[in-house]
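Only one chain is given next, in structure tokens, and it is the form predicted alone.
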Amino acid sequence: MTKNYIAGEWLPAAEASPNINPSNTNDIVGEYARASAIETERAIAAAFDAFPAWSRSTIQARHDTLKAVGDEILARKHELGHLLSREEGKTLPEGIGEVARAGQIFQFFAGECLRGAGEKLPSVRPSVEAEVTREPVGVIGLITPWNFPIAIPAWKIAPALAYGNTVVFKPAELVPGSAHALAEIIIRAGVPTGVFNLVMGRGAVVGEAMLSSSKVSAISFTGSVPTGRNIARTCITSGPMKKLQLEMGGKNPMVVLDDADLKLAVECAVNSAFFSTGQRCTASSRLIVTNGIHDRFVAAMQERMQGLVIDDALKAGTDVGPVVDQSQLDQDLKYISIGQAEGAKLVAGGKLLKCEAPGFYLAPALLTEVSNQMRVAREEIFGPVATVIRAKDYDEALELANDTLFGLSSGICTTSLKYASHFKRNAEAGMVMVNLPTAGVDYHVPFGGRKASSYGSREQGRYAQEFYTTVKTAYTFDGNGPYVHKANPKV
């Protein structure tokens, strides 16, 4: 059984839930500790006293366990990214991108180390002056999603060690392999005592039980949007108010104009809603064509997709790989049968498939005449399933494009400068993608959406330290001017 690492231990525990290859659900990845509320309180104590000495560690000291982590992640990222791939269900290319993605995080926030930045500002009083100066937060509850076990937690952890946080990390529970391995890197970076905690688990327990403590200063949670409701009811109202941050998934539209590059918005149309298994917060689950391409692109969607190898994550050529588990395949394939009911028709793939080994595999769905006040468009569906919405024109794809409870990720495929400029400025989306895949960022530029997509600061980048830091303003008076005693000058 794989432990969780708690005060500098690696700890077993009374549970274990196995870690079970979609692609293969023969092949059992591990077994992992699933840690319990006392166990996680333990942690919490940990990070808590391991807090004033990291919090005031030199910013070398932080830079040089940061590059560390991200150099040795980066040297082992085939190997690394064949266990995601194993565990998770996306393509080998994909693990192993995600992989290398989580090794450039931890190595941008080692350079944010030694970046830090204040201000120092005359004063409106005379002989006084003001210093504005970010501190660390304190400990930081960190959950984590399934899709990218790797890549969200990077960003995560990377900006709040950076900045002089500690840490109590809880994976998502259908990935422990990945979260586990990525604790072991961070030990050997030589992380002290209490800074760093792995408390893995299922999230009524170890999520409650960093939601309920005092001794937690922030939470940040990557998400459903139930959950993510929860965590900020729980955050506000039980105890002293945590610092939130919660990024809640999204329902993306990809928009396709008469004058688009036929070729082009069919492979930004693919990319965004099939690859990855459309596992992803930023996938466009929406597809809203104008009339004068759309059944064109249409035909064209469905002979593309009729190109994809659907088989095991780890095998070469494979385009997408199963859905993660029976649960998400189950989901999947009730919102087509929704679509369906609701009077979508179902023009391409949405079957279960059969491989050479038993796994969760669905060929990647195609809905049109769909209208976007059906479910299958206003609901997150979180897997290989598209729906085309036909629109008039530009501006009536627009508005149905911000039609939607979600603000994450927005996208448009034109020629034309004056749409794609419009629609940058129009779009109500956090992130807008013009001629390219609606998934898909820079770990260097902020990340998050509008609406029920997010809620809290931004992450990723620079912008990462406006949750990670809390902003200090101090004043000094000189000695000279208004506030010196009458009868003590120097006073």
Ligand code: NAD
Given for the second form:
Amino acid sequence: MTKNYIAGEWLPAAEASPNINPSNTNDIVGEYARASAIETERAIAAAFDAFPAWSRSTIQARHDTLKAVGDEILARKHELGHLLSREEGKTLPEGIGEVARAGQIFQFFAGECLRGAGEKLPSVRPSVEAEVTREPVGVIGLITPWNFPIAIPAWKIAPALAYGNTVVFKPAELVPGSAHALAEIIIRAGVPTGVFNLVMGRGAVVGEAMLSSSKVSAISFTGSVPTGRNIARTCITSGPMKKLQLEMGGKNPMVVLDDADLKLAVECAVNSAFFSTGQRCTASSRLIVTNGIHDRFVAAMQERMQGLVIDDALKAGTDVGPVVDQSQLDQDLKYISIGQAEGAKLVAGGKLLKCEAPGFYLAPALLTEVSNQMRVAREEIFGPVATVIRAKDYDEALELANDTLFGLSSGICTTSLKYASHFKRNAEAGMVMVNLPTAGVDYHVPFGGRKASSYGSREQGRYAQEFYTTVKTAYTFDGNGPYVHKANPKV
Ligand code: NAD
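Take the protein just shown as the form predicted alone and give its structure as the form predicted in complex with the ligand.
What follows is the entire complex, opening with the chain shown before.
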């Protein structure tokens, strides 16, 4: 059994769960410990005890630790990418790319350790000085989803440690392998006992224990909207209120205008909707296409989709790997049927495929004649299922793009500077892409959305400090001159 890391020790648990390769369900990646609530509480207590010393550790020590983690991840990106693709099902190049990104994130935040800054300001009162500084928050509970098994943990763990917090990390049940490998690297880099804890297991057990602990000061969560709403409720209604960062689902639009470069638009759409098997929060599942290009776009999509190779994630030449598990596959198939029952036309894919080994293979599906009010256009499916929604012109396309509960990523394909600029300003989303897929972002700039997609401050880049630090304002009377009590009577 592969163990949890709690209070400086690798510990087995009473229960374990198998990690199954979605490309070949006969291949068991390993048996991973499932922690209990009591084991989770031990991890939280260890992180709580380790916080005072780690929060006062030198920025050089933290820099060196994070740099060592980043360096090892990058040096082992092929091996770790193989593990990631084997347990999650994204293609090997995508898996290796994700691992490299995790390494770069650790290196970025190693640098951030050395760039901490504060402000010193004159006070409105005589002989008084104001200082604004940032301090670590405390024990941070990190809860992550299955679709980015190493990048999302990296973009939470790295800033948490960089800014002096201690961590209890709960990965998703479906992908404990990459989380475990990352934990081994972090520990090898020399984090002191209790500073980092890995607690694998169920959301309802490990996650809930983190939410209800008064020793946890903040929760950073990435996952679905219903789980996010639950987490917010628990964190705010019990004990001391926790700082919260929730990154959730999407129903991201990609607008294609009449003047778009058709070939580029099709590449952007296929990448947005189907790469990583459509299992990205930034995937586009609403392709909003104006009348003048609609039929040519649909025909070009059908042709391009015929050429996609759907196969074992680890096989060279695979474009799209399997869906992550049976329940996600059932959900994808259910939504394809719902769409057809609502009047949509399935014009490509949508059928189960048989490959060499038994796995969860689905041919990417394209639904046309979709209205923005249909369930397939409003609810997150989280699989390789895209809809095409017809718009009469740019104005209607923008209106449709914004008519959604979500607001993570929003894209447009156009050769018009006028429409591109207008769209960048008016898209109600945290991230806007022009002539690019809706998914695929840099690691040094903020990531996050609006409306039901995100709650709290942004992740990644320098903006991450907003969540992983708390601001303190200190006033000092320096004694040069008399203390004037009523200098600012309004305060
Ligand atoms: P999920 O909400 O089912 O689970 C996410 C995590 O929450 C898992 O670790 C799970 O164990 C845990 N959890 C479940 N119940 C819990 C509870 N009661 N208390 C505490 N923790 C609990 O999501 P998922 O299926 O793993 O991931 C897919 C979802 O993640 C999609 O909606 C996708 O859009 C979203 N996602 C968002 C982003 C983003 O940055 N916005 C990135 C990737 C994925």
